[in-house]
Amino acid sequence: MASLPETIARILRTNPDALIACHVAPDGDCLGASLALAMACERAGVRAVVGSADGVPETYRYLHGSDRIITTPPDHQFSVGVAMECSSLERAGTFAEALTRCSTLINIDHHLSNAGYGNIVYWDTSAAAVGEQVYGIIQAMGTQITPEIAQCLLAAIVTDTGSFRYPNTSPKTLRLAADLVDAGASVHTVVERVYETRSAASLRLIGRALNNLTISADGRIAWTVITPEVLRETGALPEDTTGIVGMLRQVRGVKVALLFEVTPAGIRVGIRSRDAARANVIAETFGGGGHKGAAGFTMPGPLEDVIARTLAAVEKELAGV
């Protein structure tokens, strides 16, 4: 019986085209898994395109292919579609009525919560990263490894290990690693363009998240808050927020660490948490998901009311820590 890397392989390489589709705010890991599986079904002889409705960062606009990532939905029916890493189709914005009309729809994500949508499912939350799922899935297509595509990989293991630094390091992370440096990637890079590269007004959005600094009275608890007002005061974009969450929890003490942005499409909030506090369990009140100790949603204003309904999340999760 075929695995699921050998079906969905199967799938793409029988098929004239596919569209995958990032998630909403699409970090590293999704990026990359999906610039690779196009590049891996190109070599096949199968037109891909990756869709982002939130485009792409610009820390990862040195992967290669990410000039060809498109922003607005196709018009035309596609054979294939790929959700990738979205836990629910919602979470691909406004690529997923594209992703419903595809006649085969393929669902890959590692995330602990998945709404099971789809013709094919591969949920694998023992992935350290999607990138480690497609990696599987372009070696069952019997597609070369590139350089390109090595390095696309790469980004996506890196950026969700936290450099392998979180515990979803496992010696499988490690050794797959090791292949695609082998194949002609490199870790510096990644390291040297996401976590060593930032624009003067980003450590000056930076400077202002951190001295808005909020603790809980016990400790167990840190938040800040970015308006459109800090964007524009700073000259920072949207997209230098990220990280900063992760450096809220970095303060001795901190279980659980909240970045609230007011955006256009609402409240966005970013969950970090550490030791036995659940990020995706606090995420999924409001509709959110992600990963045991990094998560996110999006709610309605008001900002008071959004936080007031948070911090009550936390709360009642720490109660059990």
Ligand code: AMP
Contents of the next structure:
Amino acid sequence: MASLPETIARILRTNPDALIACHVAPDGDCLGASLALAMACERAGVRAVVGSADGVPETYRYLHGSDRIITTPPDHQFSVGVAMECSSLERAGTFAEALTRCSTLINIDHHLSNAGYGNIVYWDTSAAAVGEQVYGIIQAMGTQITPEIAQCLLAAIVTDTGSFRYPNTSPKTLRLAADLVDAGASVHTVVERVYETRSAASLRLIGRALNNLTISADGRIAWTVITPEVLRETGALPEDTTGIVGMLRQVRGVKVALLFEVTPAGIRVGIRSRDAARANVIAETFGGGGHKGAAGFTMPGPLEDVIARTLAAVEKELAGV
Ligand code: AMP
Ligand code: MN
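What about the form predicted together with the named molecule, after the form predicted on its own?
The next block holds the full complex; its first chain is the one shown before.
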């Protein structure tokens, strides 16, 4: 029997075109994996378009093909749709409807919860990055891993493992990364672009967020808030909040870190945890999802209610660990 990567490779190769959609607020894994898959499709003679409802953060605009990512869903009906690490179809934002119009919908994900939508569900929670899964699909397609494809896949793996620092980094992850470096990719390039380059405004934003740090639950929860006013005053962009919640988790003794962002879509809550505390379980309480150590959800305000309800859910999770 064909494996899932083989089945997906066959579907992609035998169809005329594919729409590959990222999740809202796309990260390096989602963008890198989507662009790599699109390039492999094009090499196989399949027209592929990558869509991202929230565009491409500046950090990832160096990735090959990122300038061709569309932000408005197409009218054209694609034969294959690929939802890239969208735990539910709604995570594709404005592209969700275009995906449902595709004749075949493929759901590729590595988060701990997935709604199981689509004709083909390739859900592998052991993959450190969805880029690992896409690497297997591209190999099954028999397409050459060009330096550009390798760089996109490496960006996916480096960013979702926090530069090989998170517990999801497996021997397989490191071997895949080494293969990608052999194929022409560079870890240094990813690290330089993603972690070593920032705007001055984003550093001012970090300063404001860290200055407002609150410690609760006997030192086990660290949290802070970012409002539109703070973004305006610092000149930072919404995407500049990336990475801040991970900094809060660094506080000695903290088990769960929370970032509350007031956005037009509601209060976006980023969660990072360590040791036995499960970020995904906290997020699922409010209809979100993610991984054990990193998860999130969005819910309507007011902010004070969201903070109170979230802190209560975190304390419940901490009581059980
Ligand atoms: P973030 O805090 O945006 O970096 O997200 C951390 C992790 O949680 C990522 O793997 C996201 O894909 C996931 N995540 C964030 N928000 C949601 C949500 N509303 N539903 C499902 N997964 C989410
Ligand atoms: Mn991912």
